[in-house]
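Next up is one chain by itself, shown in structure tokens, the form predicted on its own.
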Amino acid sequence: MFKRLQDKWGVSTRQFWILFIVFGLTGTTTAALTRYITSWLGMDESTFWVWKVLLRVGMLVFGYQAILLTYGFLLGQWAFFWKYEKKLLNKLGVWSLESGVNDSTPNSKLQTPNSKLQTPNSQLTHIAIFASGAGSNAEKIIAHLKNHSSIKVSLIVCNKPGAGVLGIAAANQIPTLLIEKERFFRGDAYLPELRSREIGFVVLAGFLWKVPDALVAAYPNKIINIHPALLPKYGGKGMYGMHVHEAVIAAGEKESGITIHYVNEHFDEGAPIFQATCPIEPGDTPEKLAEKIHVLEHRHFPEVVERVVNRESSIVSREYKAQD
């Protein structure tokens, strides 16, 4: 039961138990305050029952919600409980989420990560690019989608202060989010920030951290990665960048290439989307192979991102496999 609830909320195990504690503290505090107010007002067994009911309903409708938000704020879960309250108020007809009336927060037009953002004149999907280094692939994707009518690069997420991709984001006036390991892996995985910007798709472009389960659960088949080898070979933990090219050369392979794939809970094991190959010539070094791979990445990744976001690509790579 707890696992299903955790999956429904799209949170990490740590965050789930914090939320559970907030609900418990809120219930206990509400009950204690109700008893205190009842005593303070002099209510007893002789008090007309309607007044007792009105007090309890008032505490449930107003007191409980205020206490919930207070504990949520104190335990660092304001974003989750604010969204929870808005949904409740929407069901009661007090707050309209569709119109955004009385809501000045970025979540006023929030949709689920699996859907495209509805705008007055078009369907627009906001994507976030996660990158750890220079950001050459991110730059190519940004340029390719710069004037796209239905896809917008709305956020650059990076785990390294001073990384080149942050400069690329600044040059293109794209907001950035610098993340830290503890919160990413054992906290809320920065889902509140992604949702506040209405991110509907995530692209990993040279991002070296493993994506936490909470993020994968929140964006099923909405996260893709590019790997500098022909998976399933030369994938897994520690296989990135020059490590991959060194392993390929050492094994005496005759060709290498790129694999673009969906991201799941395991390193480089998500369903493949696209592969392109290049030959390995006698005398090629890992550095020369890296140059060939970069050519493939820059040529194909932006187009594949566009096609996948627009649901034009096959999940299986072979249909689009290219010989370069």
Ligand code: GRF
Second form
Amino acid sequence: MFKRLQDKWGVSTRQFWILFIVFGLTGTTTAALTRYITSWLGMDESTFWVWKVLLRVGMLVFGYQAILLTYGFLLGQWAFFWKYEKKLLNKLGVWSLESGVNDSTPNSKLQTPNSKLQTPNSQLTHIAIFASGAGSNAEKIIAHLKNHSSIKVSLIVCNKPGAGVLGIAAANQIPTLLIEKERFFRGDAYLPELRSREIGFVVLAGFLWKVPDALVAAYPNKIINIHPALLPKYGGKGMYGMHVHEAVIAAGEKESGITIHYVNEHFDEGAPIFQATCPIEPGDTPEKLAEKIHVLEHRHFPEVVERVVNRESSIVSREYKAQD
Ligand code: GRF
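We have the form predicted on its own; now please give the form predicted together with the named molecule.
The next block holds the full complex; its first chain is the one shown before.
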């Protein structure tokens, strides 16, 4: 039962027990405070029962919630309990979640017409990683987000039977979805599968097919890709894997790098989020460059994913063109 609750809240075991303690302390304190106020007001058996009920209801509705937030704050769980309160008030119709959040970042949960995909009041963002290759980036992202309190890698989408990423998914007990070309390019044909798993964010990590417009439209600013070069150079159709590194070396570039960007309707043209660079030494081969790029990707991609999903707007401008 605990495990189910923990999964529902999307928290680590440690955080789960802290939350448990907060609820426990809140219950005890509310009961003690109610008793204290009852006697302070001089209420006893002779008091009209309606007053006693009103006091208890008031304590439950207002006192309990205030104490919950106080303990939550003291035990470092303000974010969780504030979200919890807003959700409750939203259910009671007292607080509109939309008016309660001040966020103008492009991937704001509230600006999207499809907010159902990532409901503003859900605790957990389920992400799907689309990958067709070895999956080393997927593996790093999975490891980084393991036990994360609000993000979960819930699905690996792959178009190649036997791809390395499928083994990584199995080792991490993450469900996989093997997609088929004709159906994928029909547009949003796989949307029901993503929706049924409540996928709210998509990460392309070595996924070679162009994402159909209908899927981009279903996930506005919620699909990101990593490209193994410094876009806008060396991007576009046919620029993938070793083709990119060969072109960079052939052009005699002194540096290359990675670009993490939003996905739009055009190959490698979505708004950039993050870049990091590495030098190209004389004598570097495309293979050597590929190794350097992988190091950069593994170092930065997992954290960027986390920060973009968490809507940390600072990353968009401040770290764009970050030097390594
Ligand atoms: C990475 O280099 C990425 O930039 C590109 O595809 C490669 C995937 O590598 N889009 P891996 O499968 O994650 O090892």
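Residue numbers count along the first chain shown, from 1. Each form is matched to the other, and the largest set of C-alpha atoms that superpose within 1.5 Å is called the rigid core. These numbers come from a predicted model, not from an experiment.
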Residue shift check between the two forms, rigid core fit, Q275 Cα at least 2 Å:
no
With both forms fitted on the core, check whether the Cα of W209 differs by 2 Å or more between the two forms. no
Exceeds or equals 2 Å, Cα of L74 between the two forms, core fit:
yes
When only the core is superposed, V22 shows a C-alpha shift between the two forms in angstrom of 52.4
With the core held fixed, D188 moves its Cα between the two forms by a number of Å equal to 3.2
